[in-house]
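Below sits a lone chain in structure tokens, taken as the form predicted on its own.
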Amino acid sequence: MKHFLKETDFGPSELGALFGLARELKAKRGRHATPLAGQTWAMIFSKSSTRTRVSFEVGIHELGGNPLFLNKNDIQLGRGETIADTARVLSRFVHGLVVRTFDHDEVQQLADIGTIPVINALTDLLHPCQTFADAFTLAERWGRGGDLVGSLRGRKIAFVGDRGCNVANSWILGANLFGMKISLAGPTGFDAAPEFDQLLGREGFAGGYQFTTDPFEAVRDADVVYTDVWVSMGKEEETAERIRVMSPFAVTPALLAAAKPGAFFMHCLPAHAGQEVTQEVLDSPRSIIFDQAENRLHMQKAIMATLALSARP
């Protein structure tokens, strides 16, 4: 059974077909095959969402399936039923699971115990659907009419801000998978969690990134400047302190100008203008934030179609 819990669940040899399928589904939206026809995919969300929920619900529908949204508190999981029992029961009812939650171990358990494909739609550790959609967004520009995945190799991405957040973690893993360079800038103490460093080592990517406390050093020669909110869900009690220590790491026009000429600005959204990024950068022609958001739909459709095919007897 194939799952998508982390970037490296797709190997380098599979990326070309996956990215090509995303491009095909985007070009033929509404006129493509429906590999989820007759299937129901459940979506268990412990965290609120705009882009993730809408893109998955629409994507399942457009692939011919039926999306079933389950807030964690609407099912027995929210009243103490074990993840193991939830996995076993839902495997009898539905054909796939999309899970957005806090603890990464929850999606891992659902995948290990269940008998249907599981997709990580975000955990506190990783956000692989975002990274793949982001990479596809860049590949559309750099690999027009040619090798999408190959166009990423050798490019540099700079992540500025909370360099230990799930999107930063995922981009470290993704950059190494795609053959990109990555440099992360943020305050001391906001580094990758120990379990992420262990994961990186198991994947053979230990040392495949650079941490710095100088944002201008990080963006030097960068093809992409990326940031995320400074206060993620579940960290609200740290808001004042996070804003204080991260203020020097805001993406301003001056910081973006220190990257390569023509470098793109990316943000997974929602953005807080005036905190991690200025409104001027968000509105810049070099900002591709809404292309990123749209491509969540197309890449996730490609992922679901691929997993559904792998699950067939």
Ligand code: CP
Given for the second form:
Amino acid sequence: MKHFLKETDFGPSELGALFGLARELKAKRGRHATPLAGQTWAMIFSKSSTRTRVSFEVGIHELGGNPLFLNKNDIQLGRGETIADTARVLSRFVHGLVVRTFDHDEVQQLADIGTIPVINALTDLLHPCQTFADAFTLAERWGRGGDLVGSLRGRKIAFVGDRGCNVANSWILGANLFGMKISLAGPTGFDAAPEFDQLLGREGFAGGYQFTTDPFEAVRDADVVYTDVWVSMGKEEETAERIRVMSPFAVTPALLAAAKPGAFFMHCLPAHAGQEVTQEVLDSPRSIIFDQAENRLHMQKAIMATLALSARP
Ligand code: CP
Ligand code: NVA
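Swap state to the form predicted in complex with this ligand from the form predicted on its own:
Expanding to the full complex; the earlier chain stays at the top.
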């Protein structure tokens, strides 16, 4: 049974087929096969969402399935029923689970104890659906008509801002999986949680990544400048301190200009213009933020179709 809890749940040899399927599903939207026909996929969300919720609901529907959105507080999980019992019960009813929560261990437990595919739709630790859709967005441009995944190899991504957040962690795993270089710039004291180092240890992670406190150093020779909000969901009480220490890491036109000529600007969204990025950069021709958002749909459909196939008896 295949799950998608972290980038490395797909091996390098599987990426070509996955990205190719995303491209096909995008090109044939409205007239492709429906591999989730007759299935219901539940979506348990403990945090807010626009892109992830809508792209999964629409994606499940377009693959022929029925999306069942469950706010954590509307089900017994929100009143203390265990993850283990929730996993066992939902496995009797539905064919797949899409989960957005705080503690990464919850998605791991749902996958370990349930008997249906589980997709991580964002935890405090990782946001793998985002990085795969982002990588597909870049591959569409760089690998036009040809080798999508191969077009990523050797490219450099610079992540600037909250270098310890879920999207930054995911890009460390993603960059190494895709054969890209990654440099992260942010203030000291906001490193990844210890769980991330433990995960890298369990993965036997031998890949490279650089940290610096100089955003201009990070973006040098970068093909992509990426940022995320400074205050992730669940960190709201640290807002004032985060804005204070992360202000030097805003993506401005000057910072983007210090990357490679033609470098793309990316942001997972939602954005806070005037904090982590200026409105000018968000609106610039180098910004591909809405292509990233759209590709959430196509890549997640490819992921669900692949997982559904692996779950067939
Ligand atoms: N990028 C992303 O996951 O957006 P949402 O929080 O709106 O789902
Ligand atoms: N790092 C952000 C990503 C939102 C899509 C958060 O966790 O809130």
